[in-house]
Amino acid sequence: MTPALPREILICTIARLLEGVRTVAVGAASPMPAAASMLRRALDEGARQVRLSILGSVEHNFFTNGSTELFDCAGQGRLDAFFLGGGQIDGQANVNLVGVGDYPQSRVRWPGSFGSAYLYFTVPRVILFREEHTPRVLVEKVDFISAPGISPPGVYRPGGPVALLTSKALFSFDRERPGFTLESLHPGHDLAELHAATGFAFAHTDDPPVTPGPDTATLSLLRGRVLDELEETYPAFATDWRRDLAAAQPVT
């Protein structure tokens, strides 16, 4: 079997972070978190039922009233996991979805915060996911806090960040310290490269482990059932994935 592609390693890493969840929601334009959630559902099938809601999907969405129902579910403590990205993410897990520069005179404007702060406070397992791993994204301090990673003592907050996953590495987040700790480097990347690409300080060992890839059974499940399911919501992403798999096949 063709070795795992970089996107497949990311998807499987997210699926491991979702171990133990019962209900997970995925926002718009998030094909890899969606695929990872589908993989988690498939892996857990028979042992328990993972409920999955993917925004924009007809087949894989148990919400019938859009974002209103999503927010109600989160506020009632019935949503275990969600995903957030951002134009900027800093070392205290603050997320910026507004723009670059001093608000409101931002030099660059992004879509906006929407419900990010609310979900960050209410969902217990928020996974930060951003493929781009550069100093312009992972900054020392965000220009605008759309959703704060931590809260002052005495603030009731059942939700918050547990991890940050990028194209280069996986970090865990310690809310008490607070800050990120490097858990593993993806294949082909090293610690010197990571320091150069990251605008904030993070804890790490001298010899970080390599992010594990999926076993053969998981990879088969991912390239079969999961890829087929994903095509309903993300046809272009599925097509690109199949093309990359075909290109990676050894020439005989």
Second form
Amino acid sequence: MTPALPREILICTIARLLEGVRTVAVGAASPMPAAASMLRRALDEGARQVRLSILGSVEHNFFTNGSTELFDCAGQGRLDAFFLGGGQIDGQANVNLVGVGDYPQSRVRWPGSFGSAYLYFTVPRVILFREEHTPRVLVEKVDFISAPGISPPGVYRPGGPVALLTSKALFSFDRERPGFTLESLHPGHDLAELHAATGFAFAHTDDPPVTPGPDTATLSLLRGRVLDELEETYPAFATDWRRDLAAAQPVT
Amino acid sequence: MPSDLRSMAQHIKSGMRLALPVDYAGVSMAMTRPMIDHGAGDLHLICVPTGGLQVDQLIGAGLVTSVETSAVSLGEAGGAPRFNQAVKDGALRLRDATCPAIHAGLMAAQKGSPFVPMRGLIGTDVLRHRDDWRVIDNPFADGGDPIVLIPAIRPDIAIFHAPMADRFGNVWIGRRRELAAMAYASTQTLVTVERIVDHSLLADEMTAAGTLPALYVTDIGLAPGGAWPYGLWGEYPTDTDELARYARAARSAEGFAEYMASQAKVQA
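Taking the form predicted on its own as the starting point, write out the structure of the form predicted in complex with the partner chain.
The complete assembly is shown below, putting the previous chain first.
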């Protein structure tokens, strides 16, 4: 079997972070979190039911009360996991979805905070996922706090970040310190490269492990059922993925 | 008898607050051109809870003074070019929000209440820049427990597109309940639809549950394909190529003007 592609390692890593969830929501334009949630659902079949809601999808949407229901669900404590990206993410897990430079007259304007200023507080397992791992994304301090990584004592905060996954590495987040800890480097990346690409300081061991790839059974499930399921919502992403798989096949 | 879209646009006066739905919930793109031709400006847009193509075009046409929103983008087609430019130029008053805060403000208006409390937000720059929001200590707690109060959002007019209305003025919105929330909160509601049916939508329990009663509906216009290039749930998909075409064209003010002029010719 063709070894796991970089995007497959990311998807399987997210699926690992979702272990034990019952209900997970995926925002718009998030094919890899969607694939990972579908993989989690497939892996847990028979053991526990994983409910999955993909924003903007008709097929994968069980809400009937309009776009407010996702947030109401989170407020009720029914939503176990969610994903956030960010134009900027800093070392305290603050997320900026608004823009670069001063506010309101941003030098670069991004769409806006969406539901982050609520979901980051209310969803227990928020996974920060941003493929681009550069000093312009992973900054020391964000220019605008759409959603803060931590809250002072006394602020209602059942939710928050648990991990940050990029194209280069996986970090866990420690709310007490607060700060990120390098858990593993993806195949082909090293610590020196990571320091150069990261705008904030992070804790790490001298010899961090390599992010594990999926076993054969998981990879088969991913390339079969999950890829088929994903195709309905993310046809372009699925086509691209199939093309990568075809190109990666060993020449015989 | 459905109304002509141009006469529907006459309801809009300069300085009004307009509520517009998120791109997947039923955007009345068919009303955009009549609104621009009508020309009522100094508009205050409330995106429920985010904005896209329609918001970008109204901004590009120079009709918008302020935007309250959780985000403005063209989704897969990228950033909203006229919105982004207006922000850079300082030409818009921005009220950055977060999705549930906009729903909360509409909910307060729906209840006839001055505000509703909402979790989250504390410590964000979203809250810091909102001088119209307040933080109080939860009066039901033993002390402390700060919580944000979101004041009622009362738009003058809500505008959206839906699959069908009946000839009694009832509109079928299915499970897109935010459309009802917009209508409850707004003084007037203008709706365009794919079709108008003869039988009452309230006569059948199956459709009645998803129906916005005529009580809340000011005017209905017939506009088949009226969400295009956006899709309409249960009817047709989004025309992503067209959104991408707009995104490319509207990078400059000139490109935007050319795009809008070519659209006007297509529609004429």
